[in-house]
Amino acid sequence: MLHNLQNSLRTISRNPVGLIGLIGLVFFILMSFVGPYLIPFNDEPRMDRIYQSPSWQHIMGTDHLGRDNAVQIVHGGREVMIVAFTAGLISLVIATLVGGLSAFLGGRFDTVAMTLADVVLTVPRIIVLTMIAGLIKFTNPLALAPLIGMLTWPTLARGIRAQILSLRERDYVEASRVLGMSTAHIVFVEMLPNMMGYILTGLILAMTAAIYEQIVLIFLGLVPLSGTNWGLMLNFAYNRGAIFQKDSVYYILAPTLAIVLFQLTMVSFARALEEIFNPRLRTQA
């Protein structure tokens, strides 16, 4: 296992984009999960510091109450990441079950499953999420995760189905059939480990979609407006009229930059994962 980890790190180190993605991802995780314990959040208004420009004291400026934007970024990422990972994981589990069994069983199950996937794909997710969030009063932003996950699985399910259709005729699959292995064993033990690169990349892409969708719902005020959250910062910036004041640009820019950079690091890391699990994509040292 240690040898495999060393080989993976060596592969990532030869890919500048993937290496930057890995470093950025580690930075954001440490910032969001360790940073709040090291950097206290002071919620007290400082009216003499409203909408200050970046300085040594406030490296990302201040908000409409004079609070430090950088401190809010540190404390506002954990919830976003937990919702994104949970939604991505739910989407991955559904996609794996549906796509894997659909490809292996075929027939009527395949027809019904792919028809269902097509139906879900045609649903405008943001509109549906907005409607549901308007009807259901969420008591916790984490409740968004199952809802987002159940709407983002079809694309990955179709991809997994296509991958398994290409693997089902391989020799080791035929050998498993001859040995009387169960369908679940063949799909989930023999086939899926050979698709880990594709599956992990799909998880990351599902997480990126989940981030945008939860930020939109928080920005629209359809989930509880409590605590600290990057989407909540955007909501406050808009509702407090920050968008109309030139001195408030850093209050809007801080969460926007955090969201964009976190998305960029995940996509860059996904590129590195593809090279780890697919030797044909590896660049020559």
Second form
Amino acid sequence: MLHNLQNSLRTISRNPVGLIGLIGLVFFILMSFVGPYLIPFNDEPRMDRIYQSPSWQHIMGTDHLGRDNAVQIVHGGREVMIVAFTAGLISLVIATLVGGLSAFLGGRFDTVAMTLADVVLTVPRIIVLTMIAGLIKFTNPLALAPLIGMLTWPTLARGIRAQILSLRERDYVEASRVLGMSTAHIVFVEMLPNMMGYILTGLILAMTAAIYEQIVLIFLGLVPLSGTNWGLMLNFAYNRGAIFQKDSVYYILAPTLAIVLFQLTMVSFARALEEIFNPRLRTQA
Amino acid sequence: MLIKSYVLRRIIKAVFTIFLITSLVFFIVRLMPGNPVDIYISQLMIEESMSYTQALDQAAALFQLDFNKPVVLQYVEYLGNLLQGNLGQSFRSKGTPAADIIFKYLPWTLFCVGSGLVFSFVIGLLLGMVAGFKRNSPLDIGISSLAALIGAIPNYLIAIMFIVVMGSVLNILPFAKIRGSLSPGVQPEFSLNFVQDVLFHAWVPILIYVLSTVGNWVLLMKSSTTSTLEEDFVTVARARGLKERRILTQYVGRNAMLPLITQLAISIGFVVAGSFAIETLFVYQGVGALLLQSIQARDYPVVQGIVLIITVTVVTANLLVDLLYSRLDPRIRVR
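Return one more block: the form predicted in complex with the partner chain, after the form predicted on its own shown previously.
To see the whole picture, the full complex is given below, headed by that same chain.
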């Protein structure tokens, strides 16, 4: 296990994009989960210092109430990440169950499950989410997670199904079947490790989609506005016209850059993961 | 399945998908707690101090639903109306059919999204082909990294950054004037003035659609080109001493493009869906902005209509591509 980890770290450090992704991800997670305890957020309006440009005191400037933008970024990431991770995890669990059962059971279950996947894929998620968010007034942004998760599984489920169907035909799986290994052994020891790369990449891509969707919903004001969160900062800044005024540019750029950088980090990390689990993709060095 | 004909099987599946989604949307709107019908009724009772039966009657007239019938019958009636092209009456603009409102907004979105998609597809195809052909060269690394970078940024954030940089910081573009889909006083007509005005308002949203989708096309085309280059017929063409340019266009490009056509069909629906944040940002009067306004105003006949149109578009596009493919590649027809 330790050896594996060492190996993975070595592969990732050889790939600059992956390394940046990993470092960025660790940075963002530490910032959002540890940062708030170290840097307190002073909610009080300070009218003497509204819309300030970046300075040593406020590295990302201040907002319409004179509050520090950088501190709000530190406090606003946790909720976004929790929703993204929960949504990704829910979609992964459903995808594994549906994809796995489809591949192993085949027949009628497979037909129904894949038709269902097609149907869910037909209507763009963001439209279903907007519709439902318009109907149920969410009391908590966290409630978005299961909803996003329940709509995100089809792509991953199809992929997992295809992977299982293809792995099942490989020589080493046939060999262990001939050797009389149990189904559990074949699934968990022979097949699963070979699918881990795909599954983890799928999880991360589902998370990036969840970030896109939750922030659109908050940005457009379809989910309750409370607490601190990057989407909310974007919403406030936009509705105050910060986008069209020169002095308030940093107010809208702070959350924009935070989301963009976090998304880029996740995607780079996903690419590095693909290489760790698929040695054939590694560049010859 | 016992149906032998591939074409028939695909058409049945497409119709079934549209039917299923329309039904789901109907029951979500009609049966969920806080559904628009109940809310409308309680609103009428409070605001216009109507009795419950009065409010029920009015809601029934507006939604074209008969509440004395069981939900299943109402549903059958709704489907019957749909088949006649009747989406119901809009709540917000009383007395206007929802379909009329949607078709007033639809052309703007189709124009913007359509031209964005075409530009993005063509540019992505060319850049991806070059990157695939010159794999691991500095040019490829440059194109691919840039594509991956821009492909990972959500479209509405690209738009925000574009407006902030071009408008507020550099002060190059007058976004206050660009917002909207037509300048005040300009009427739709066949004149140079009208066309100029349309383009003046549309080019920024189009550019945003291109920027937010082009990266994906580049990466897809690159990987498709790379795998096509390994095919035997390319090796044979090289062995025959054909010019590289000819191989690139006639042998590789055409074949590498095929898988991307499927993606193009699928992406139409998604770009229309993505338009709702972009159109809201640019106050562009398209279906996306209409969808958001209708959801906020709980104008459900319009919402249902837009969802129906997007569903039909996506399903039809997929169907056409599948049928086209089965013509081009007979292996698909046998299952």
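Remember, predicted model here, so these are calculated numbers, not experimental data. By rigid core we mean the largest C-alpha set that fits within 1.5 Å across both forms. Positions refer to the first chain, counted from 1.
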item	value
Rigid part versus rigid part between the two forms; hinge residue out of Ile132, Ser166, Arg108, Leu179	Ser166
Smaller rigid segment rotation relative to the larger between the two forms [°]	28
Once the two forms are fitted on their core, CA shift of Val187 between the two forms in Å	4.4
